[in-house]
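Next up: a single chain in structure tokens, the form predicted alone.
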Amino acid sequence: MASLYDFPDIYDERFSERANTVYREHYQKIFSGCEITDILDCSFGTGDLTFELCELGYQVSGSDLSRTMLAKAEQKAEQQGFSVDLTCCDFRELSQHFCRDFSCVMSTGNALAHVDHPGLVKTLHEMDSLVRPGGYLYLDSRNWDVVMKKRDRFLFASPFIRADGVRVNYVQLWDYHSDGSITIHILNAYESEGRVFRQEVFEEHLMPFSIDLVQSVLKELGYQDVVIKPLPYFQDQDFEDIGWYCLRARKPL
């Protein structure tokens, strides 16, 4: 089954100028008061969740396992006039590819669920190795604690209209496996003049993890001032009511 990450143009379809504005405002709030100048997003993808940090004046670098996604990111950075250093690597091996540190290291886009729990722990350690003392580690994720309680099988997203007038319908089917992993089947249906003329089917295999696992690793690493907020952050909510969250934590000096 095809992976959505091999088709960056389709991956980017649901992102809009409105979404860009929302994420820019989110980062303004979540990093307010933090002494951050340079940022590495180790789950950069095509940059949809990260380029707004360039707009805010941060020096941004990125890494990702997918060369295809990074190639699209390079095109977008050039078009928008951003200077972003991009590296193709596995976030479980960051220290093998970077010989500098950053005031913030991020993992965006729910990427951490693409590895098993030992891989998640290793990734957090690798991210920490690139955070300079007094800097920040940031991640965002689905709220897997809620997902695994509800175990919903279908997700229907609101259709949207592309600039060329094509209506894109989007649905997911979730299979829950005995090993705790989830396979998400993604269907995009493209409609024009009342007729579906194209369908694309993709598959994601994810390993849900609890917020407790993340916090236990950060505690072991000595992180302080852990902040957990909804993603995007408009107002505070109880964790059990959050569909997606972000976490920011500070490394001691």
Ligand SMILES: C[S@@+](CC[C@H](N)C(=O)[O-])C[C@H]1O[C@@H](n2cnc3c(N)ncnc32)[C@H](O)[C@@H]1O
Given for the second form:
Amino acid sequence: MASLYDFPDIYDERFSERANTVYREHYQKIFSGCEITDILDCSFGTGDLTFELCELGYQVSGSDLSRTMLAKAEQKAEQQGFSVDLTCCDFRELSQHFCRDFSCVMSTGNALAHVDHPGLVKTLHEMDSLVRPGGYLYLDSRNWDVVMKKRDRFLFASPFIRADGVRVNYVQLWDYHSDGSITIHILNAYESEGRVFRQEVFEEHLMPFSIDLVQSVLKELGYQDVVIKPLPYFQDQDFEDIGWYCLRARKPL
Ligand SMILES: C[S@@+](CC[C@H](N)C(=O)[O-])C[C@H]1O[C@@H](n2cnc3c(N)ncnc32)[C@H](O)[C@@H]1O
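Switch from the form predicted alone, shown above, to the form predicted in complex with the ligand and output its structure.
Following is the full complex, with the preceding chain placed first.
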């Protein structure tokens, strides 16, 4: 079954100028008061959640497992006049691909659930190995603790109308497996004049993880000032009420 990451144009369809503004404001708020100059996003994708950091004046680098997603990111960077170093690599092996450190290493877009729990622990260690003392580790994730409690099976996003007038309908069906993993079946249905004329089906396999696992690894690595907020961060919420969270933590000097 096809992966959405092999079709970056379709992946990008749902992102909008409005989303850029929201993410820009989110990063301004979450990194306010943090001494950050250079950032590596190790799940850069096509850059939807990261390019706004260029707008904010950070020196941004990116890596991702998917060459296809990075190729689209490169195109977008060129179009928007951003200078971003992009590297194709698995975030479980970051230290083999970078021989420098950063004041912030991040993983955006719920990417960490693409690996199993030992892979997640390894990734956090690898991210840490590239964070400068006094720097920050940042990640965002779906709130898997809530997902595993509710075990919802269907996710519908509001349809949107593309610039060419085509209405794009988007549905996910989630299968929960006995090993704790989830297969997400994704359907994009393209509609014109009340008729669906094209369908695209994708599948992603994810391994939910508890925030306790992330926090225990960060504690073991000595991280301090752990802040957990909704993404986007407009106002504080109880963790149980957050659908998607971000976590920022500071590495001691
Ligand atoms: C949902 S996308 C998020 C992309 C981007 N950050 C965004 O928010 O639009 C998840 C990304 O994680 C990447 N990914 C999955 N497994 C990975 C791994 N082991 N190492 C590095 N990147 C990985 C995928 O290629 C994909 O680009």
